[in-house]
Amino acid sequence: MTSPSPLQMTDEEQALFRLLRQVNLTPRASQRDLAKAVGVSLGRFNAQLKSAMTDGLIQTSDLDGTDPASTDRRKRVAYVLTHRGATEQARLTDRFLARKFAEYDALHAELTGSSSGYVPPNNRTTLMQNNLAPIPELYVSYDSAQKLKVEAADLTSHDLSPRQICDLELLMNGGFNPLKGFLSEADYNSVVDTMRLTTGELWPMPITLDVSEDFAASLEIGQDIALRDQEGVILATMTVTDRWTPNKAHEAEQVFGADDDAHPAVNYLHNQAGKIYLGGPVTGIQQPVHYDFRARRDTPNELRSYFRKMGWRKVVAFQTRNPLHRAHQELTFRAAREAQANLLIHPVVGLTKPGDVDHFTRVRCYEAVLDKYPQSTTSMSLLNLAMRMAGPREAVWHGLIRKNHGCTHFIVGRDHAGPGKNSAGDDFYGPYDAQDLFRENQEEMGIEMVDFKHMVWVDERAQYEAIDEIEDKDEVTILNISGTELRRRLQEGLEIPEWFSFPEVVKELRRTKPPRSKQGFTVFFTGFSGSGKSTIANALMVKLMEMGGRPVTLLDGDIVRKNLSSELGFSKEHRDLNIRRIGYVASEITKNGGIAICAPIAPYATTRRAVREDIEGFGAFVEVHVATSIEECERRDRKGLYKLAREGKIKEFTGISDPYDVPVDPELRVETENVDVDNCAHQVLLKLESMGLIAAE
């Protein structure tokens, strides 16, 4: 006996299809409209309808008098979907696009003797499908939306983090495609370890909610929950069907290579992510707001819809973190010719690696230069993805998002999204690994790979050529300006050559950017309590004064005690909430251009690379480390707070009865032991100016 296909669907399946399908496009309409266009007679409709009330499915929603458009004047109700009813239309919306496009694939076949390229492969469980064909979404109706806002109010909120709104946002609107929600821990483990879902589809990055350890223990298995943003605005709701404590060590090693910290992901996901994965699908109600750059942003389907209408049937999309130059222009131009293909161009606004060019400066650097680029096969959209910078997986996931978006080529790069350099000071992946996957996984992918050449300025032909190209490279004169010399020329202020970037770029930049020496910062002295920190930073303070060109403001530990943290305690947790608010006032005064001076014991590394995090977006961070030895800070005990401490009257006491990581590596180190204040001030001064933060006398 012959097994029914996967691809079938049951005659309930389909009726219970048509029957949310229609309620969720006429919410509003009677009972006898609804049975019309679904085309079943009253009295089944009515049997159906009460079946999937029963499974919770369907609610009624009172109304305020009938509607003008109903053929049936005594309807008082409407009929929305529940969450549960929209994960379960989306369900079965997959599958029976799944079936149809099966029937033609089929047919295609009948009638050409070939298949139409719509089914994929080793029958794989995604089709892969058109980059022109609309893809699902995750969002119910309109009028289901404004309904289920008013139900989700009730439900238990979840406040999310800018990385968990970066994601929620591409699993709504297909940009995460297959992904119908968080995952749950099967697919989690699966991806972990595999780079598939449990059913076997590609997938290589973990996409997951992780919550607080209370949050988590307050929710039930079958909950559903609200998903808001950091203004309070529902975006979506989720049900939860899993709820686990990951192996985050594990997760760290077979993702992004290494259980290192020095991986921004990885200190992301052991210092600030939650430790509790909760997995489920999710219903859509609203996209994230964004009020900057609005015309620039595309979903998925807007996008495939311009190709569409432009006719683009090959599309390469180039990603960049980074502001264009000369290089990415010829790169981008010979990725397009090779492939046959349009351009979009198609860079991360979302989050990227620390320390990069702000988004809202990159993005006015893409516009100046967009007219050097032929409008008739060209365009740029903005992506809001929050980067992990996973090298090889990070590769194939963008290449899935950029198929998902339309696009039928990808340019990967050189060191893809390569995070740096590891703690032994070695890359973490080689320079070609991510290219290497990406080809292994590109015929499933259902997008073909053009890989990043390396582009040189050759002086004497006055022309970018890829250095793999050059034949006579002993007879000419090569010229490449790197990243790390890109951003010394514009802390220094000194010339960019016009070879290597556009006018308008280097004035964006330099606006942005100006030399380090009118440039924000932060000194941030680290210490036990009684190591002369606040002594030494009130010295600095005034030097700097005395110097005057930028208002300077001191940030001292006991001080912000008293005004901003008098209801903390002395817990790890408190003191965490101490250093960050001391981090974020820190990071205001360098984004405006201010020098803050901060002098808090700050015992925790984790907590201080997160407040350097923070700052080194706007400005440099300076570790000070005031080395005074436990026993000549007890020796200058002037409070007695050490005494307290070793008779334990004060608990939880930093070198007493509370740890003080030793900053492995900071600006600089102090000794204050036989050394006067005066001379301790004057070593950061000398600090700061071999850094170019204030200018030598």
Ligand code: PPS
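Positions refer to the first chain, counted from 1. These numbers were taken from a predicted model, which means no experiment stands behind them. Take the two forms, find the largest set of C-alpha atoms that superpose within 1.5 Å, and that set is the rigid core. What changes on going to the form predicted together with the named molecule:
- Annotation for residue 668: C-alpha shift under 2 angstroms between the two forms, rigid core superposed.
- In a rigid-core overlay of the protein, residue 632 has its C-alpha displaced by under 2 Å between the two forms.
- Taking 2 Å as the criterion, residue 25 counts as shifted between the two forms: its C-alpha moves by at least this amount when the rigid core is aligned.
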The other form holds:
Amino acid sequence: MTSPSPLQMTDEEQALFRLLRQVNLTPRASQRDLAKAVGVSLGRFNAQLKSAMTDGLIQTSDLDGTDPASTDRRKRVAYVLTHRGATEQARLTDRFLARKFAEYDALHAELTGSSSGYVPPNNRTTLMQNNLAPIPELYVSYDSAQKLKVEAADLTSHDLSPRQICDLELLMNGGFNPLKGFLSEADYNSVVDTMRLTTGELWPMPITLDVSEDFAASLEIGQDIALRDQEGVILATMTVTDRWTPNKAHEAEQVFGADDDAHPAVNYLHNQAGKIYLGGPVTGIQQPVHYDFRARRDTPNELRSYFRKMGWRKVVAFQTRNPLHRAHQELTFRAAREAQANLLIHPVVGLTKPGDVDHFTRVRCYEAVLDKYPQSTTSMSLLNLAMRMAGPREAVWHGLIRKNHGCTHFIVGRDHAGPGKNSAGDDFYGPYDAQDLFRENQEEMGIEMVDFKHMVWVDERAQYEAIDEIEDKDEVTILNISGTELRRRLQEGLEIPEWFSFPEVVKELRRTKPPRSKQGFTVFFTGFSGSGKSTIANALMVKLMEMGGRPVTLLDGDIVRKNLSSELGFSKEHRDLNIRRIGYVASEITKNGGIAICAPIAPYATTRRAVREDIEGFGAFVEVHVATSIEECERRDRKGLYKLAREGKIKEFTGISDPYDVPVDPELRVETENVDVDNCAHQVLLKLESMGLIAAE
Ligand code: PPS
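Same protein, different state: after the form predicted alone, show the form predicted together with the named molecule.
Now the complete complex, all chains and molecules, led by this one.
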């Protein structure tokens, strides 16, 4: 006789598993209904129930609002799992799933010669209701991954962008459950228009694989491709089932509420994402590698298992992309109290809003604050999510992701995942739109919202209070420091009061963000050839070097074309590449505390904006439009190029036979006609001083 596999459950265990699961799902059902659902006779059910009660796995509890004098026992009690019963149910669920997964894998291996890691959908729907049961992942087993990796080396490869890597990680580890890959065209259309997949399941965010037209054209439908990280490591394969050209303006309107480039995700959509989307199921080979804060990163299943181990049945998650200050601590304490739940601080460390405090600094801040929470009730885990700043839709998306991570409650505050102002200077979303959309959908989502109004400091009572709960608003002093004000204080080295934040957090922030006068920055001149950019840039460089304190580098158009971009011409594509290279070098200089002065023509507004974004994460970007008219430049014609351009001997010449987008809102515009170079450079210095970039000593 062969011994049973360790995964095999005995008949007794199977019966107990069914009983506990059913009681957990429908505690108020009558014994008769429970017996029917479990699939045994009433007599047998009674015996099983009795035995489970004797073992301390199930207990009765009074139902609220019923007549205590009623003699009908079924009407007065509900059967509920004890703590032990819940633990036992979680253990049996794990075993049940493990057996099912193994059976499926064996079957798949028999049919295809490789195991799949796939979880049959029937097992998901009922069992995954439980926030502690394992959630399906898209990874194949270790052995299959080794084989697949070798095979995938021969496949056509797509190099993932940083945002796609974040998306892929959450697809593979179940954070984006129920998605099985990048959205198909039908699912994409359905998500964009109705916030639902074609199956009818709620899913608010299009998770798409955008690629270039050339790459898309090189593929056949049905082909497998390898998805590689930025070092070339194969993370997954994808079977391309769909390829289409999305209507991006429509996506922007529907998902982000406006086709306005001031929205970071809309800007990404139009100016960074590829023109074509590919869809198809993903087979996970390995997780993206993270070298930082490894111990603080958890997959949904790791968190679920942690909650199981700790016996945390209710967990409220706090999403954040900012350092934690005292108001946040108060809010999280209150939320945990309100939901009677444990607390998971779940900050996003993937991609957040451009200009946010970098995640290294933030995590050091979180770690400093974590000591101020009771260790036994609070935990922190980092989420490698690429945020879209989509306000209401994003809140629902965040909720579903947290549900997948085993949480039962989710905090939604004022202006959740708000992108800031639109190009008309108004907010994209109302301050409580996110709460409203969450509320409408929460029942279906299976995660409950803990909503909060804005928290402010009431000085007389020395405590934080929700603004809408303060009854004596006119008699007390209400204090608050906005994000913008905090940044100003940090930039200018001003005091940050104790009531606002913790000294440890402020110290960390000051360490990474010294006052502006000590940070790196970039001055980016733009204008026609011969406008005087290089001359002013040179004068500025000398003046800054005279002041000292920070290294200064000049990236003049001609110098760059000689040293960095010698192979490039003047097509739009080549000019963009040239400017992006300049932007990259300038961002590195800025990041490391130096001053970069750039002086290319940079004729395209979108490219200048992209460079601005590359740099603003590290320091200021000062765009200076050298506004010499094309007529004056042509009149000066220092290099004789305009003449050649007019004669058609130089093609694509900016201002003559090629476009120039005049900067709409530069930090400074200098006129050079009838003004000497020294004066122009001085205007730039004054601008830098007014921005706090050079200190008036
Ligand atoms: S760009 O568009 O920003 O990439 O141009 P940039 O790198 O600044 O290079 C501009 C210099 O190249 C010379 N040149 C031309 N300029 C514009 N259009 C065409 N077709 C062209 N061909 C050569 C010109 O001397 C520019 O130098 P500056 O210093 O701007 O006068």
